[in-house]
Every structure is written in structure tokens, then in C-alpha cells.
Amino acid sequence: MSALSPVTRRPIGLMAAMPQELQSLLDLMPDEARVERGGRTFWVGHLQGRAVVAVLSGIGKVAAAITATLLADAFGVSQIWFTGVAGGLGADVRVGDVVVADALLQHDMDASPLFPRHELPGLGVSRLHPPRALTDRVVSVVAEALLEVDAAGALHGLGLGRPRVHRGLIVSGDQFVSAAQDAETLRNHLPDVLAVEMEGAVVAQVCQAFGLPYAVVRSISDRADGSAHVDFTRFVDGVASPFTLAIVMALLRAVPDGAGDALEAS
């Protein structure tokens, strides 16, 4: 059996960080049904004939962990795809670019001296890695999708160039990183970090606990250090939401049913 061979039709969990992103998906779901669980609204239905469950992640690590756990346990998803925005930290990561995580870490996890800084107690690691085969596919699909998405006008209007795709470390924490000093501290501790946000690493931890493959894809809305700003609402409406829609729809075409069961979460 190949790494991406179809074996089942369990739904795919689609987590969106922003309401605009979620709405762009719901607008194309012909049969979405609203289901309330754990104080959250989940939308169960189909996209491109594929069974999906779409939901807002919630803001922060605990909120996102609850959402991911419900997707895994209550809805039995085969995998989770998480989209949203993030602050850029890598030297070559510009506003408007997209980062696909091949590693995720909680930058505010510090149980020292009992455990090394950033290490997840009980797991013995600080970094969690999505399955390589799925990440390879996601990087390829994102690069192709961004060539087709109609966001040129919005990018130009915000003074942004053609988006580039990066693959690497995304870090998460219950802190909105926007000061240059905080950004520099993260880069000093984690020289290979590309982006920072508030949820992705805990979604990775939940997925590992449930043995679920996952992908985390972030559009860069700012430089997380005060050096580059755009109108956030315009960016989400005109860039991040179209990016999310194009990426998810392309992934639905590229990742067969059952990939979540065939790919071993690492």
C-alpha cells in the first residue's frame, strides 16, 4: 500500500484560525450541518465531494487543544489541516508569504529545572513533526495553489509582492508577539524559527496523542517585530482567506481519502 493510498472515507478536520477563512469554506459547502460541541460550532458536510468537519480553532493553546481533541474524538476525523495567520520571524520570510510547518514547538513551555526548556513533559521532545509524506504533498500543493489564487490585486494594494512558500519551524505560545525584543529573543533561542502564532504546536500535540496526521499552514500577516505592518483586516479578507480557500481546495484534490489512516503520525 502506498503512503497515500485510499482506504477509508473518514472526514477531514479543517481548523481555521480566522472567521473569514472559515466562512470562505462554508460558502462552498453545499450541505453544511451545524453541530454544537464543547461550546464550539462545528460544520459537518462536504467540499468537492469529500467529507469534512470545519471549525474555528479558538484563540490560544487551550482553546485550540479542546477544538482539536473534539475533532479527533467526537467527530473521528482522519487528519487535521490547520490554516491561519502568523508573524514572520525567519530572515527571508516576508509579509504575504506562506509557511508550511515541518516542525512545531511551544516557545513558552518551560518546566525547568525538571525538564529542559521547551521539552514537553512526558514526551521527551520539544519539537513535533507532521508526517513527512503529507508535509511533502502540502508544500507542493501550496506552491501550485498560490500561483492560481486571484489575490494579486489585494497583494499589490497592500504593497506586497508575489508570495513565496517556506517549510520549517513554527512556534506557538500564549503570547501575541509583536515587539522587536520578543521576536529577537525567540530567534536567539530558536535560530531556525520561521513563524510564530498561538495554536499550531498544541494541535500537533493532540494529533500525536490520537495518532492523526496533520498539516499546519500559515500566511504571514506581519513581521512579529514591529518592522512591517499592513492593514490586518484587509490582509485577512483579501489575502489570507483566498489563500486558505485555494490551499484547502487544492489539498482536497491532491490528498486521497484514507491518507490519514495510511500515514503514521510522527
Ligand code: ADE
Second form
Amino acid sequence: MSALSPVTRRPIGLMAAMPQELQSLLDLMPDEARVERGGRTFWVGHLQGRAVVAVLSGIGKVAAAITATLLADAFGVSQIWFTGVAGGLGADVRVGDVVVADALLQHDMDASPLFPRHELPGLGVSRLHPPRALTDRVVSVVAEALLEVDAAGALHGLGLGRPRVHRGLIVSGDQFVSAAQDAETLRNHLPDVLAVEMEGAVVAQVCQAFGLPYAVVRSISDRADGSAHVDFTRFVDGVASPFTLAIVMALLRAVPDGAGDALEAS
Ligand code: ADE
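Could the form predicted in complex with adenine (ADE) be shown next, to go alongside the form predicted on its own?
What follows is the whole complex; the chain from before opens it.
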């Protein structure tokens, strides 16, 4: 047994935003054991032979922060992969596309005039960046994974075209953005923003605090502007959940065991 063995066996934390996504992962875990902590159910087991802890994130920043902290501190995960849905804000980010975060920011953080708008007090920055090596791998597997997913029927049925993959800024806040004016305000403040959701940037902050690599991948379920929404349940069942499953399985193949320990958290 190498001296690294105990470290390399640390499980990967899988945080899912939607129950359907979590279920699609659990369906392929042969041995999941249920562990209750902090009012949450963590599923400890294996996926494709790899040790994982899968859990529902909870909605919003505090819920996600508690879940991520428990994954880091109570379950000792080596890294966290977060999947879920988001509202598209980038001009060419369409419903059905997938956005991989290479930067995350809390759009409702504003401690001005003590700190500049969006700056995380104590950290001196507003944007957090997942490790580039992991983000590179995620981007390359997502495109490949989407081709494998048999979501064409579901996408077509919802009037959606072929999904594309984007890499860039995802912003989080305790608000479901559904008014065109709010979406426009976010774009004005943050011209490079691609997507908005309610958890990713705090998962980033927790992972940074614990020195853990992380990835945030979101399927775009709406344009965050109140425009005609696709049937959300059909979208999550037919598109977002199969996407999550394919992406996680492809990432498990692409990220070797123990890589989390080698990937530098930024
Ligand atoms: N998750 C999915 N769509 C969203 C939106 N428009 N705002 C915030 N979180 C979301």
C-alpha cells in the first residue's frame, strides 16, 4: 500500500441541485449507505467503482454552504462537483446549453462602502476560480458527454436545439431571477456573466476555505427574464438529469483517482 493510499481514497463529493439529478446518480450506486447530518441525507457509496458522497445541495446560499461544509469537514471529500440548472444571462446562452464555471461571484454580496460591491469581505476578491486543470477537464468531457446522452427527443419535444457548452462566469444569489429588468441589471454590472443560480459561488467559497478543488456545471433551464419557460419538470427529467448523469460519469473516467489531491484549489 502506498503512503498516499489513505488520501487517494477520499471520496468525491457530488452535490446535486435537483432531486431528479440526485436520483439518477443513486440509481447507479450499488451500495449507497444513508447518513443523516445537519438535517441532510448524504449517500455514501461508489459510482463506477469510485468512492463518492452524493447529496442534495439545498436551495440558496446558506443551505449550499452547510452542505458543502459537511462534505468537506464531516465526510472528508477530496473535491466537490456541483451540478444543477441555471438561468442563462449571456447573449448566446440558450435554454438547453451547459455552462461550466471558470469564475464564480455572489451577485448579492454588497458590503459597500466598507468593501467594493461584490467583494467577499476578508478575502479581498469578488471572483473565485476553480482550478484550471479541473475546469479544462470538465469542459472537454461535457461536450463529449452531451453527445452520448439520448436527450435529443426530450430537447426536440421542448422546442430546444442542440446544446452547446460555454465556459465563464456564473453568479449566485438568494434570488430566483425571473424579471427581464433584474437580468439586465446583472448584465450591466457584470458584462461577462453567463448564468445565474443560487448556490455555486458559496460552494466555491467553502471549497476555497477547505483547500478543495471544485467544479460547477449548470444546464440552462430558462433565460432569467420571465420569457416563456420550458416545462420545468420535463426539462429536469428529460434533459438536466440525463446531462448530469452523463457529465458525472464522463468526469469520473477523466479525473483519475487521487487527482483531487493533486489539483490545486485556487
Ligand atoms: N436556477 C435556474 N434558473 C434560475 C434563475 N433564473 N435564477 C436563479 N436560479 C436559477
